[in-house]
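Heads up, the chain below is alone and in the form predicted on its own; it's given as structure tokens.
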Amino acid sequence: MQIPDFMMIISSSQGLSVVLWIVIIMMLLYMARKPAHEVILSASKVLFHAFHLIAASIFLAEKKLKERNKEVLLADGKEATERIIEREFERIDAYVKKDLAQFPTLQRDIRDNVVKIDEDYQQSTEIPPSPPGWTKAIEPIASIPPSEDSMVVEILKSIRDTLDKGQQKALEAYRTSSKLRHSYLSKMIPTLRQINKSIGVLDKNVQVLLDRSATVDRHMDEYYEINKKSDKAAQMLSSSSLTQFFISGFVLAIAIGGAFINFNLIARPMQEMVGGSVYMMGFRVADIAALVIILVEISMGLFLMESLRITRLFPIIGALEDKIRVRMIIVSFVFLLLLASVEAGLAYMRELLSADDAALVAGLLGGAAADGVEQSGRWITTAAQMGMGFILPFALAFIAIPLESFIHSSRTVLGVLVAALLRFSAVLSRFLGNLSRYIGKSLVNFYDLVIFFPLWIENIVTKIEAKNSSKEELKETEKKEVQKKAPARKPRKTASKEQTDDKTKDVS
């Protein structure tokens, strides 16, 4: 490797002139050491504390966000919650009008079996036949003692068969009467029977109203919690709009997949009805035809689910007159039915076109034998691909129920990897904060290593330095305890004030 010119300090040796550079280069680094620490570990806290400031700002743009989409959250959930409360007690109206309407009617009925029971109870209580009045007449003739005479026991015979036919009418008489309190218990049979469906109907119709109160004291409870703006409310609602977001997205997709199908199925005919060589903005001008159709039945799908009120995506839809509702619920289903038809018209055209394009190949290879077989079993194609035609724009009309639901529920979704996105921004930033300081300390040390030499001298000569400062404080200390053990004088100047003081305690 070769040094330029301008470099070579010593033009006879290369090697040299290199030392000499590293050496001088080395001392100028040395010399600049300070500055350039200074420099090093000033851009490294300068860039410590921007990044840190960076992540602060993010962490707070999060937490605002955070509650953006917590009132989003709560908001949309307040308004789902409305719209099932709703329902639910237009389900309640309706089941009061139409099933405990007749209560009334139910309570007579009962009232009527009720009273018709009681009258059949009361015809039906046994009453004990009353003993005819001439038994008491007989009963002292029944007292004479038996006797030999042939008048008495002729009289007596006669009176007891008088009282075996008296006893045989009044057996036949009873067993009349159980028979006809027997009839009346048999009537009520039915009755009970007619009783118990009825009541039975109505325990019916109160346990599926219970039901009903139990549904809506939920969802009002859930409404409650909404309204508190709790977390739990909030996690709720998180978690239901993931799933619904996940949910509407797979069906979202099958959807898609459908209308794909339904462009292949009408794009051939259309070529033969708009062009096949002609193009729009580099776009075939059948393929646009046939997309504008698709589009133009679940536009139509998008208006008859507004207008029936399944979906919300328009309020302003929803906020008409109930006779402009219905207008637009006909017109929509009309021309919905009509691309239908439409459709199902181009399948058929598009298998009379495939006949022909078969009939052609056939020609030119000249399978014509083989043409009758194909067309005995073709007409079941051609019923399937109509039926297709016919069916996918109603079936793509029910794409407004996932696609409001993908559309409430994107917004949160994308709330959440927002506000994530976001944190890991912060503590990216924070992370990259502590490695410019960690940088700049490393820094510092490579520069310290870079000009080592100059350093090891100077770090003898600090050792020299210090060893020579501590003999002479080794010295000075010696010296000080020396003086310290040396005895102490007393001073002059103390002496003479206390002379003065005798002195002038003599004179006084």
The other form holds:
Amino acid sequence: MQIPDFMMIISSSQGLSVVLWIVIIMMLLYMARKPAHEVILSASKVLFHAFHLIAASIFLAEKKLKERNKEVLLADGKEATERIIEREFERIDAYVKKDLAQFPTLQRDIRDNVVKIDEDYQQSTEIPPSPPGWTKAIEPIASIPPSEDSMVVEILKSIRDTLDKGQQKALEAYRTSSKLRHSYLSKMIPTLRQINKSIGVLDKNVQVLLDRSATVDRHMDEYYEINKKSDKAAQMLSSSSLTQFFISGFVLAIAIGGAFINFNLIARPMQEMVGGSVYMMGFRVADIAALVIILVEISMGLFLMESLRITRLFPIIGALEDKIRVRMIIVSFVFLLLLASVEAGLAYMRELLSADDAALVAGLLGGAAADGVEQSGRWITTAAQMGMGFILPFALAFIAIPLESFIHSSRTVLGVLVAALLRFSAVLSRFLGNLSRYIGKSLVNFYDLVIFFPLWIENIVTKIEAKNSSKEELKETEKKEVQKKAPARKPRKTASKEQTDDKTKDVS
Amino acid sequence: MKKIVLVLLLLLGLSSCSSDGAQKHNKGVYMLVDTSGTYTHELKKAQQIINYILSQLESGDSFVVASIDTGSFSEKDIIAKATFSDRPSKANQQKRAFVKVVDNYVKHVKSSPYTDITGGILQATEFLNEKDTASKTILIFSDLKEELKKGYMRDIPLQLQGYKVVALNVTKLRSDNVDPRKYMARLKEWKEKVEKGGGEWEVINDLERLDKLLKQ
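Please could you give me the other form, the form predicted in complex with its partner chain, since above is the form predicted on its own?
First the chain shown before, then all remaining chains and molecules of the complex.
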């Protein structure tokens, strides 16, 4: 390796020049050691503090973002819970109106039935038979033993016959009244069944109402938790939001697949309508037209769902008067129907074009044998394509539901992701701060390593100086000790004081 | 009102984009068919190639089939030409008509005594430049041996920037069989000529490889 000419100190020897350069650089570095150390250390300190400041700012931003995420999450959760509770109340209202409105009728029925049963019961009670006193009165006569007197016999026989007849009549009357009572009792059975049925219906209705109220209670508890802004509520909503994000994302991906199929179905026949060689911004106009049709269908679907209050992406639509909303439902549905019909027509046209293309290619490339295969199931594909062209727009209309979930949940998910990113950045920043500090220290050591030779000399010189200075200090100490050991003389200051005192005395 | 004007301006801008964009996607193919000497017997192959190209071209593309004659730098040598309609069904009808014209030509073709390939290429470039197609392809169905009538000057540098020139079915002549260097020299000469003019040169002798024809 050659060194440049201007660096050759000794022109004859390159090695010596290099050594001299090393010595010079080393000396220069040694001379600049202190300021260089200060520069390196202060730079590393500046970097350390800067990175720590950045980390602190990011941590602060992350904290604020987390708070904001929580606010968004709770607001969303609150809105969703309000919606659910509202729906539950609507259901209860509808239920009360529909089913419990029959309650007075039911009650009247039961009351009537009870009255009827009571009447029947009254009718069915056993009437005590008339006291058989006359029978007892006849008994002594009847007990007269039979005698020879035909007159008596005749009388007794007539009495017995009368008695027997009376008994028979009484028995018949008893039987008739019993039959009547039984008929009343048997009439009570369907009425009792009716009452049982009515009570069963009532019980079922009340049970449904109780279940609904339990659901409302559960949602109300959640609502209170959300209102309290508790961490538990935030955590619950966050996990629910993540689930919603993935599910709605999956459904949206399926919908995009459907839209892609729909696009392919109508893009080719669109060329027949708007031309196949016209381009706009690098895209075929026919493709753009097909895409626009699909997007219009999706928009109509969105409006339909909004008007039906299934989704709430546009609050202005939800807030419209019911009359206008119904009109919007009709208009958007009619548009959707028309577009679906247009698509079915385009799908049919596509089939015709495909057949024409196939026939042309077969003619050009000599594929006449393809005719048999081509004709066999053509109507099936035509019908399938037309069916798909008609159904897909309606299927795409339902994109609004997962789209709403996706938009709402993506706010939370994005917030969480950004918060995680901020935390990572803050940690990285702190790490870089610490790294710069240690790099500064390492650079100082490395600097000293480069100038090890002058430092070594400095070390030796310092040691010698230290040795000399310690010797001098020792001598000084010895001198002081010797002075301390010498007899103590009166200090001059004291003597002068005494003299001053004498003078004062003389004056006095 | 301002919004309406803005939307109209935007639409105007987009429509201007469309007129520019249309010329950036269509293909222009000019096929020169050698009808000299025994090459008329190869015309069935040429017809296959024409049919294949027709099956590949779409709406807005242009296709011309011209013969290489005594003096090919002339429109009278154009056998059939078409710029296919925007509507696919109409374009298919044009293709069918195109096939009929070529069929008719092949049935009644007369052998030409000379082969003016350069003249044909000049005519092709003139036509395709006029059409201003996005891709320009010249197909030469010939043995590439140029034979000019006395007095015809064809020592002209070709201007083939943005062109792809494909030599198809370059048959070996009897003399090539004796000395293959002649065949190779002929190919080399045309390659140099085309590349000197700024064009891209390719030879396809195997008709199974026709799928490479219109690839850019």
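Predicted, not measured: the structure shown is a model, and the values here were computed from it. Numbering follows the first chain given and starts at 1. We call the rigid core the largest set of C-alpha positions that still match within 1.5 Å between the two forms.
Q: Using a superposition on the rigid core, decide whether the Cα position of residue 348 changes by 2 angstroms or more between these two forms.
A: Shift at residue 348: below 2 Å after core fit.
Q) If we fit on the core, is the Cα of residue 166 displaced 2 Å or more between these two forms? A) Yes, the C-alpha position differs by at least 2 Å between these two forms.
Q: Using a rigid core alignment, state whether the CA of residue 53 is displaced by 2 Å or more between these two forms.
A: Shift at residue 53: below 2 Å after core fit.
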